[in-house]
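The data below hold one chain only, encoded as structure tokens and taken in the form predicted alone.
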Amino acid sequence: MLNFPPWKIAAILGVCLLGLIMSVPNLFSRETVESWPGFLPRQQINLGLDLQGGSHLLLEVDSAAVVRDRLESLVDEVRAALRGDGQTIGYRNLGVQGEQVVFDLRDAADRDRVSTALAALNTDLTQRQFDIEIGDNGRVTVGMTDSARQQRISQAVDQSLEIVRRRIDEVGTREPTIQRQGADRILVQVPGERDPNSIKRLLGQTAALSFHLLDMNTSVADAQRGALPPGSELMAAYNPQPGQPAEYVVRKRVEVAGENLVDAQPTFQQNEAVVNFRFDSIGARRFGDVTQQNVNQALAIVLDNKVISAPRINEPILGGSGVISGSFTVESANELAVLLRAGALPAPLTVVEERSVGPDLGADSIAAGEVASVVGFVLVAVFMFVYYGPRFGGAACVALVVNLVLILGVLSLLGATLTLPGIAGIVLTIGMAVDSNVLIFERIRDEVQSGKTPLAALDSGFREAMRTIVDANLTTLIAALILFYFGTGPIRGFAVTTGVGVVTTMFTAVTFTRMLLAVWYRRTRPAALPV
């Protein structure tokens, strides 16, 4: 048990110098960090939220648009499926009423075939999606199953978390915590983010893009009057400027939507900050035919139901890429492009509650860790040396260091996010590496006593005590597999450093202080061992 070879000893200094190494970069600040070269590690632990400040921000998807949508998208269904036998059946006032698609029948003697017709609505084998009733007056109701509107639902958190994702990762921020929050609700924190209101421009917009033509044949001030055309609507302009139109009259048909974009970059056009955009194959065709039919005429680029710009096609653009204008700052214009790229939300999101939280408390509670931490190892050491003599106290006190720059270490090159939580797990992790040594010392003490020598005794000692450290510290770990397994946010850092922690209180305690008990006994051959 005592035997360590050259090879061995080399192998466990060099784990402890490659933990050195990749803790090194958590003394110096970022922008040092960055300023290395190369092949230099640059990896730093993560502070959290609790611990450099930010923005936390809960938000709410709004569920009667998602069910709305859904809704005015039943309506198209409903026609088709009235039409789709080649014998149409008549109906009257179909349209969207409360959280059900209404229509009247004609004939009343149509129920029969209405009711097969709409039968093909529920698609899904798995579960019933709407409820359909034909009254005695010939009145046809459709709507939503409760299963269907939950799934529904839950669809468009689940879509909206993966743009909310991608929007705060566009931005370049470090480490934000994204998850749900019971049935509507997307939780966001964002590390080192001291604007809020950045974050929820970012998130406060759906970015629903689409080009609509413009109406040339009826003015605002018509459609202001009412006078506006079935097929024609009346939007407002995206950042109104004076000298530049307030509304605009668009077509209601959408020429060709967002959702064939793929790119989008800030850029400069004439001294002024544009969008350049660019289609997918599918966008760029239809792009393409648009520009091509209706050249002279004005194309409105449409962001959320307001006109961004509305200029002339002087030329067919067939090249599947475009730019776009409306009196941009240099931060606007990549705020919409960061928007465009992340792809729309499918329903509006809404602040529920905001909170900033400042630098201050974070520094605090760093300066106050790290002064528990230095008179907690002060008062460990003075103890060790003091109960157990210098020689078995220095080797506990040499295992203690390491296992804190492990831990460091380690973290780093996972990238962790270190937040007061994950504090409280080192700290819990070093008290358990000093009951280690302390179970190790004592067996080694009993065996002393027994009566046997000091090879002996060393080496009894760290064999009897290592299973039941082991035992310890294995169900630590579950313990900790298990909360990171369910845990979110602060509970999986706490997680993240116990493990962490564990693993290398294992390897100090067991192998490293061994190692340097080995080295010691070997040199000295002492009589008696000092414990």
The other form holds:
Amino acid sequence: MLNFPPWKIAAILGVCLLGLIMSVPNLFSRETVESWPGFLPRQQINLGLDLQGGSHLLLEVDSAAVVRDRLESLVDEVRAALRGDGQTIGYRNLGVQGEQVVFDLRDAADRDRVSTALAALNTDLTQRQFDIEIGDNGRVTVGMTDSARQQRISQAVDQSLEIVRRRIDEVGTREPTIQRQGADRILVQVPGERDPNSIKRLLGQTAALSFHLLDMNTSVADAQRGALPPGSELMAAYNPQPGQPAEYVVRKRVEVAGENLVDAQPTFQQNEAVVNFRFDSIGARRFGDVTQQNVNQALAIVLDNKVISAPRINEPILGGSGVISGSFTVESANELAVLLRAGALPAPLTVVEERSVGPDLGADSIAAGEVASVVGFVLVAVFMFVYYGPRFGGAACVALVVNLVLILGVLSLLGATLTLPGIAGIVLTIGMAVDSNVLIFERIRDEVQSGKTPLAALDSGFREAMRTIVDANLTTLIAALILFYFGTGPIRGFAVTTGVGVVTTMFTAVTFTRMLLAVWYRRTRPAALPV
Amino acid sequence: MAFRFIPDTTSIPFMKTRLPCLAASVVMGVLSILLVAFNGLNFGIEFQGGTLIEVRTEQPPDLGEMRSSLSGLGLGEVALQEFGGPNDILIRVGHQEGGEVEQQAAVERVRESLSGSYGGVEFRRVEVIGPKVSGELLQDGLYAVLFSLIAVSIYIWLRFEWQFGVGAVAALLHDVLLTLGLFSLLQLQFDLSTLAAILTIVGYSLNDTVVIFDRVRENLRRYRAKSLSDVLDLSVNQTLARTIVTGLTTFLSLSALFIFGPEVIRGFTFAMLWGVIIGTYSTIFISSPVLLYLNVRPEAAPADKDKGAGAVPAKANAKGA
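Could the form predicted together with its partner chain be shown next, to go alongside the form predicted alone?
Once more the chain from above appears, this time first in line as the rest of the complex follows.
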């Protein structure tokens, strides 16, 4: 057991050296490492947001809104289906009720015709989209199937993910993480962000842009009293300014929609920050038509159901581009341009979890973690040295150093993220790593006391302790794995360093220390073990 | 040359003290349950939703003044606490009625209020946990503790006899209960990292338990003539030096983390320091006596026929005496 042929020693030292090489890049700045020649290792340990500062936002797609939107468009589809083929089926009270589209048949005898007409809604051949029920009293309900709902929500999340990515990329943040999480959530992590509010503002808007005509026949005062014509509605101003109306009466009909936009840029016009936009060919034609037919009317520019501005149409705008003005600052004009370029979200996003850490706090945490690690290490090393003497205690100390180097090396190799609890995991490992050495040393002492020769004591001490070490460490590893599986963010970081620590500990305590002591024994051949 | 302050051979009759110790533990366990039931746990925002803001001001602020101005915002209970230095303040705002949007609005109001009254205030940390997420975090956390308890007991059961599994689980439940009790008693903040600390305590305590159990199993095979109580005492005594040394080194490094480490994880470290103490205690005074009550005697019948095993006890008798 104490037989270490040179190739084995070389292999063990090789592993240690590899760990050392892998951990070296962490001593240098990222920029320095980037400039190294290709054959050198460049993998560094990623610092978690709690250490480098940054924002972690968990966003949820409003799936109720997604379903509501779908149902509202389903109303139109049902209406079209009932009027299809020139033979209109009589109905009344068509609308959304709860999660279904509901209407009543005027003539119960139309039941068969209705079911044929509505069957056409199920165009998807692979799965049924709608459940259609016709009650005895002539009440018809059309609901989405569970799979159709889920598919719809899933599509909305994918689409939102894409829009979120574009918006964040537009502002040029470095190395953001944007991931889908679960059924309806999106995780956004932005390292080094000092102002999480700007990110929240950017993601907190659906940014659905549309152009409507202003209802010039109804005054705001009338509308506030509730005297609204069916095709009009009262809308608040997007960015209410003193001296300008806080509400507008807007025609519901969308003349041109934001999806026809191809570009938006912030610019200056008459010393005022404005957003310049450009339409695609369809949008340009529609915009041309609308402005041509409604000269001297006002065109409301609406973002998320709020009126940004309602300029008067002085002349037809045929070039397919225009300007949105509305008391913008340079910053807000830029933000609007970003939102318009990136496109509208299919449904609103809400922040369900936010964790933002300032870069200064992160730096303070790293410094405190480093001090704690060094102090912890020194305390444990001194204790081992005093308690087990220079030979065995010294071997344990060397093993501890190797262990730390290996942990750093493995973390770099895995590209793992080091978090604040991760540092705690390393400090805990420092304390517990010597456990395996203690088990071995105590065992060796037992064997010595029972009258064994030094060689036999060393040999069986390692062998007997091995089983216990495996049992003890495996249980810790199980706990770490479960922590990793169930944990989120920082807690995972703790699980990672603890888990890696357990594995490196088994290597250093069992293999590395054994090699050290074997080499020492072969050289000195002591008559008694100084343990 | 080595400086050994733990005697080489101890023969402390641990099993004799099992009754008072078990009784004390049962009492403390029941007290913990009552404490948690009636005093409750001081859940952090991760588990009950809400907002946490850490700020650093240029001048040490008047806490009373800051408290009254923040309380005037109509956000319900606002708790202020010095956090590290006198310029660092931790502000906790309770969960707001309504949904996720209301939580965000609350942060905005605190931000505006503080930026208005304290020039150069630095927002070092902002955490907002919505009501939905906090419920999920608590649920996932409880599952994690539950599953890890199940997983490790299965491991022990597979590696040892079932009695060992019961002994280990008894010790683990003891550790978890008493940690919850301490957190309830001192009203320390209970959050995700506390839960992680509990899982670590479970791992550590189990580590300890497994070491002693390994020795018990070995000694049961060696000393067939000895009574179970003697074998257990012998095993605990034989591993005592290791138990103390490991406990000490772990305690040392965690103390360094507690004293010099970042303020943010102080609660986490505190829970682990407590766990090292309670875990060591439960290993010696809970898990081993349980073996006695369950009358563990592994492989008794088949090993009796195996005469070849006779050589093993002879070798170790000197130590066992």
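Numbering follows the first chain given and starts at 1. Values in this document were obtained by computation on a predicted structure and should not be read as measured data. Here the rigid core means the biggest group of C-alpha atoms that line up within 1.5 Å when the two forms are laid on top of each other.
Core-aligned, does residue 236 move its Cα 2 Å or more between the two forms? The answer is no, as the C-alpha of residue 236 shifts between the two forms by less than 2 Å after core alignment.
Comparing between the two forms on the rigid core, is the C-alpha shift at residue 64 2 Å or larger? Superposed on the core, residue 64 moves its C-alpha less than 2 Å between the two forms.
Residue 186: with the rigid core matched between the two forms, does its Cα shift 2 Å or more? False for residue 186: its C-alpha shift is below 2 Å.
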